[in-house]
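Next comes just one chain, in structure tokens: the form predicted alone.
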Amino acid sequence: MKDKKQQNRHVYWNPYFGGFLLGLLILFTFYMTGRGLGASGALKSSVVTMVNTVAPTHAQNNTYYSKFIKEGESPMNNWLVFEAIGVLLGAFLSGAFTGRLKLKVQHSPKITSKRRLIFALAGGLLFGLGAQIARGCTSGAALSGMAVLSTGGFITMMAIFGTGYAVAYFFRKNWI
């Protein structure tokens, strides 16, 4: 007979469960902080925390950067960081309670993992220069700008899906 931990392995939470919960964290965001989630800002500072660090006149001379640089604060106290934080922590502790905790490479048969770790690093590097572009990542713009009924979010939401569908099928051979 398999154990407790052996049963549970593959055991997920309804996704339709999870988005409900995602909905219930962008309210309670909003009642607590007057603003929606995000991710890619917690990203920015630490960025900029990195440039200020390595070249200070740079950083301070730079319009970009300087916004984010005040005397006697760290661009790393922004809630946003403690959100990125916990949503790392959280994920590390929920792999570790259903056993699912191991470094491993999910990829097609027909690939490699070398292949599907360069396709990862490249679309996250594309989501993430998107993400800045757009002033703003998933949750930040498309799921909070669509909980105001922001046009933006809503557009957001549809390029981010459109353009998935658009290219899945140049790369549907990497995933099945």
The other form holds:
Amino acid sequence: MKDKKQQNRHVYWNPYFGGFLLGLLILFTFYMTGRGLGASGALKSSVVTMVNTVAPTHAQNNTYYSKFIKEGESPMNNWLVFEAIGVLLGAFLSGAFTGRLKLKVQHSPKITSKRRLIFALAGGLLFGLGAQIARGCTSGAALSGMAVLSTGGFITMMAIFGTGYAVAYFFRKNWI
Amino acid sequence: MGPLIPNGIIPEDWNYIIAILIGLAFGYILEASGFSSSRKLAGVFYGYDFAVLKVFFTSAVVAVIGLYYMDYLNWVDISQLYVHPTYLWAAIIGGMIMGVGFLAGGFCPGTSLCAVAIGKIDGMVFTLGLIIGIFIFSESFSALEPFFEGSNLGNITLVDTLGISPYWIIFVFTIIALVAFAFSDWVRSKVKKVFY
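Switching conditions: you have the form predicted alone, so give me the form predicted together with the partner chain.
Complete assembly follows, chain above in first position.
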């Protein structure tokens, strides 16, 4: 029993408190910059930078990469990249203060670490692909979009959650 | 009047420093709310933990009420804010792919960065997956381009789509959120607890 208590040491914030602060942060971000938050944008910049370093000609000939490549300026020189660096720092600090820093694979006891990692890789791949198609992920498209009543933001949010519920049954072994 | 940086009230030089500070707060709030744990995030789809729904909708309601109130007070010009453009089919199909990705991987890009920061190996592998997914999209862009650039409805909001006052939309949205919160608590009381 004590073991179980130890395992369940996830004393997180009240979700309404966290949500309220996140709402204020989105408000502040729009007030400051005129735009919302984002997360996948920084990873896109990383991919563009990697490809542009390894195969510059290929990157410049590709219609998608070339949108984000400017002469004499790194694609990493981007607001969302700096924001993502902040996200890593902020999450690290929160984890450090609460003793949650630990190198581990988190998974349901019903599945192996290997299975968890294979699904994580596949899920990440799909999410990366979907976020490019929809021009943003849960942060940039859904959350920041909803804050300014963007129709596309609401549609993307409903598509993510609706599909999630529709396919939850097939992935249940991984989670419950 | 806001937004402050685009209107030159705060100099452009501060932009990246503010970006890091905003990111820091974003990462801190997500991690402290438990969003670095895929099992907590996935709970919303199985009814054992509704933190995602509560955080997500509370923040959207706070942000949208706040922005429109600041617009009313003339502190910010809402027409100057960036509205995520609506490419109808890309938004639907992209969202559906993300939905499957979420159930398989248990994270989204922002939360996986938080997981990486506190040492979750599954978060690191998910992030690697994101990079591969973005790479695949970019490499096959010429084939996807007609779909990606198609059905462009512009930077429209629900005010344009539904043709009703934003205040009514926000009011109804808030009611929906409150009903969803009450409903989620009821569902959670019926569902078998999952420990993680």
